[in-house]
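There is one chain below, alone, in structure tokens, taken in the form predicted alone.
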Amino acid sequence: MVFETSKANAILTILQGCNNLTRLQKIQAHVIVNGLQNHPAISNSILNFCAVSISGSLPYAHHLFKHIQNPQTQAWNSIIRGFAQSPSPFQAIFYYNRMLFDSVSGPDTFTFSFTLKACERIKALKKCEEVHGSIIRTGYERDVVVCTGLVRCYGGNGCAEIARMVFDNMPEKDLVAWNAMISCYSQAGYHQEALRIYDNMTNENVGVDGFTLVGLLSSCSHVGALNMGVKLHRIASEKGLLRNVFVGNALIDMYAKCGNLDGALEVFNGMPRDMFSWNSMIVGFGVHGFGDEAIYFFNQMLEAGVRPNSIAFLGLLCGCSHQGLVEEGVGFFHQMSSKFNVKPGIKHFGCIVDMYGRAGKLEKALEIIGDSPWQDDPVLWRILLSSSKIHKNVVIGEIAMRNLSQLGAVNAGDCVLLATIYAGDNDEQGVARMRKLIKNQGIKTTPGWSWIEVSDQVHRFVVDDKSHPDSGMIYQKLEEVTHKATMAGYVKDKSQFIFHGSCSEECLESSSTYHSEKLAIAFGLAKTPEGTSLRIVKNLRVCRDCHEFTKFVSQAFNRDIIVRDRLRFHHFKGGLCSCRDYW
């Protein structure tokens, strides 16, 4: 007995240093020769290596598991974990069910955690709820690891409110749990709530790590919270995390999406870089409309030996489109497949259609759609319709709208675009048809909103917003701002179309309403010192009237105003916009 124990311990020691399947199978043969194949610790160690290790083999683990007599909890956990992180996570739930019904061994912390991971990956909300019930019945509802798994699983299934309930009921929360809640809110699009989680962490003296920073920076990127992002940058520096490539990439993305390309470049130059670092810079320059800079970084990436992927080309084409670099953009588009073996997707074709459309080559843009694999996708036709509006081309605009109608994809924004084209052609009947189309078919509009960050707090406005605590002051300030802008040359665009007083792809607000962007600008001017840049994020495209208004406000108040809309950045300064009124 002592001899067998000694041999078992020796084998377990050898297994700890095993790093490939061939060596494992040799050890396993030694185990069988010595009659130790039913030794629980040894069989569990072999099974765990095969199921979980990157050098293992899940099919072989499956084979081994079938030959284990009365597997214990640890063995069940290994096979469940292996499948939970495999391309077949559904199998993990199958083994969890078998464990509950066919085994005398009960689930533990790890069983529930691995099963919840599988539920998260396959979006199995009902199974998540069922597992949650088992967790409560077996007394694990206070276990921090299990509850963190529940937060992630509910969050991954789009149930952020339930995830928050689980989180709030946890008697103790470690940093992993806080990070899970931040990630849950960020993935669900509740970015302000994610940033508020950080405030709670600060109040409870909870530290942060790289995962915390990446989650928070992602939310900063979405809402344009540059001040908060700068604060997180400082924390990353203090904690020595700037060499962490994930934190660095998150910082680059945050600075670029918050309109501060100098900040993005500073981070980029001081960190180890991977493909995502280069992509973030190229896409950043692209959406800001700086095509030349995007091309420069693309060439630098090639010189660094980094092979471009579809995202790099998307940023490159976007920059060429916004800067009017048609010949260069078309050249890069052809290089995608011919030189780099990257298959163009619908977004790449959209950039080419947009590129030709902006340049006034609408027939060529129409030809590109016809030759693309996505002529039945409304995205390309909507881009063509937008280009038709820029160049006031009724014929191409009607072709685009006809195709959208045949696809059953017409929305209120499309109607406004075509109505604008008709209005420019003095076609009152055409405008009336668009009004009638929206009214008769009950086409819904998308409410527009604008975000602005002031004193580390993000404020959200919608059309005619009266919900803000400083509402009275904001409207009073807006009157002053409008007056000064008018004195500088602003003339209100009275050709806006009245469709239920809401916003969609263009501007669907009536001429008597206060657009969300104007309210955000007024609030920003009232609450920030002279000379401070204003940064605004919109969920829709900037309308013509707001674009003109913002240009003259930048001149009248000597402020830089940076607006990120659904498609691109607009940098307003001294009465001019970086888009050159071409968007």
Given for the second form:
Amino acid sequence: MVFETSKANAILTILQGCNNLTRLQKIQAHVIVNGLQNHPAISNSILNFCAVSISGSLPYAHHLFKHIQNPQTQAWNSIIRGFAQSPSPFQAIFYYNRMLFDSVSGPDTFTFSFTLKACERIKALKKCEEVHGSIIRTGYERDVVVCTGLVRCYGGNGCAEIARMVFDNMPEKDLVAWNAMISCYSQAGYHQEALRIYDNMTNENVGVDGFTLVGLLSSCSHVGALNMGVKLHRIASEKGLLRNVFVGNALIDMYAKCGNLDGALEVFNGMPRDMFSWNSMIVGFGVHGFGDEAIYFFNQMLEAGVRPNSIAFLGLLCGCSHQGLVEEGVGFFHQMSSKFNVKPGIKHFGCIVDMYGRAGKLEKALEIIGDSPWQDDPVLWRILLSSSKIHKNVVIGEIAMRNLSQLGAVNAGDCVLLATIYAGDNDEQGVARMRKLIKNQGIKTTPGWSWIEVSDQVHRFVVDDKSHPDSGMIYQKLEEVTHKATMAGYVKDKSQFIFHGSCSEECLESSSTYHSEKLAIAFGLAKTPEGTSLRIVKNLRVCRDCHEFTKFVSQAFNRDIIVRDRLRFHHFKGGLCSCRDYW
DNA sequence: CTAGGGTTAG
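Next up, the form predicted in complex with the DNA in place of the form predicted alone?
Below: every chain and molecule of the assembly, starting with the one above.
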């Protein structure tokens, strides 16, 4: 077929400036009048606009595509890309399959990129592996962009190790590829690995941008790596990235999660803000138990014209609950639906149950669960059990456990909580029953660990850890620390296994010796200058013995020790803890 | 002459 080149070129130019569908349809009429509807570049351009542009129309693109005879690779790419970024990415896979099996046009790097995006979004690991195979067969496995897509796709499907293998095999890596690897680790929870990638990166001289910093800062938040975070803050400042909201928000979160709310506030005050910025501040105050501040920031957010979403309320309610602001919390809870049109989710109900429970109103907490749509979920019952522990209430504790049991959801932590309640009631048989339950039912325990950051390195410890290179020194130091703490008044909880108030799942892992945070504390004391604060992050809740230990250590060594456990922050200072021994 | 990487909660 012969086309009139000058007319075709004119139409292509007009198409490039097209920004809405009505206009496109007028151009299309023009195309038909001139007999150019089968001109490849023109039909591709129209198709691409419809499939990809925000003002396009995917259903219309779908319609157009059906009428193309023998679509070329570019046309397939447009339709695959359109569906990959649409609410139904599986359609992209459908077109990819058709392209491979029914079409003479072969896939290229673009095809693979878009298809991988779709696999990532719908979590299609099998398809990802299959596409990976095709990439190797067609010889595209050396392409940086395609490999970056593979890294993300494997990472998003929970295969960080395979993502890393693809990454390591890339013949050349640019900044985007490095950033993808960092965010893959960070989102998969491999925070130490994410931070380690940064060291490799600096050796390779690829530079750093906002994306790099955001991924790294997110990992710093999770492991409480304040020193590293501060270093990244400095880099952001040098590179003029402090006005980048993504970077700013990641910094706010990092400071808040590392227990430095002043730092968070300082960043917050010096940047353009969006909903994330407000939420990070509110959540930050909330998890530290500063309800008044969370409420203040919530109101400021409203004044700034930002509509609160469910996360803002989560932070707000968490703060109210930990500070004991029951009336305020319940008020906000009702306003969620009545005033802000935010539907309370299970987590919000959890805050309310916790709020009443913590305040000692256990019957009211029980009533809330009964009125909630989540009686069949273990989460709320578990919170009730935890409240029963704080108030040593055997009756409600047993009700909570019975419900957990009926749901088949009893875990080791639950048994420990109830055993602790029994122990406080001097019910040795009750404790023995819980111990037996765990043993006979083979209930799984979560392995406990603690992180501590010393200079730029994050060190991780488990119970009775001997794997650290400085292990010998650490145990020696621990003896000294225990001795000094004892001189200050610490009495070791000698009972084996959750008697007389020990209450962490970590107590199940070992009948004696040292929980992970004691090792982290000893290491921190040995490796940091006198007077500096120690920051520890652990994945389980602190047990009574370690809590007492840390209080006396903070006094004996005159150190602030900030422990972030699974649920909240404990600021130890001068022999006292900010949780006032309620947790 | 169409690609790839970003923050809160969980």
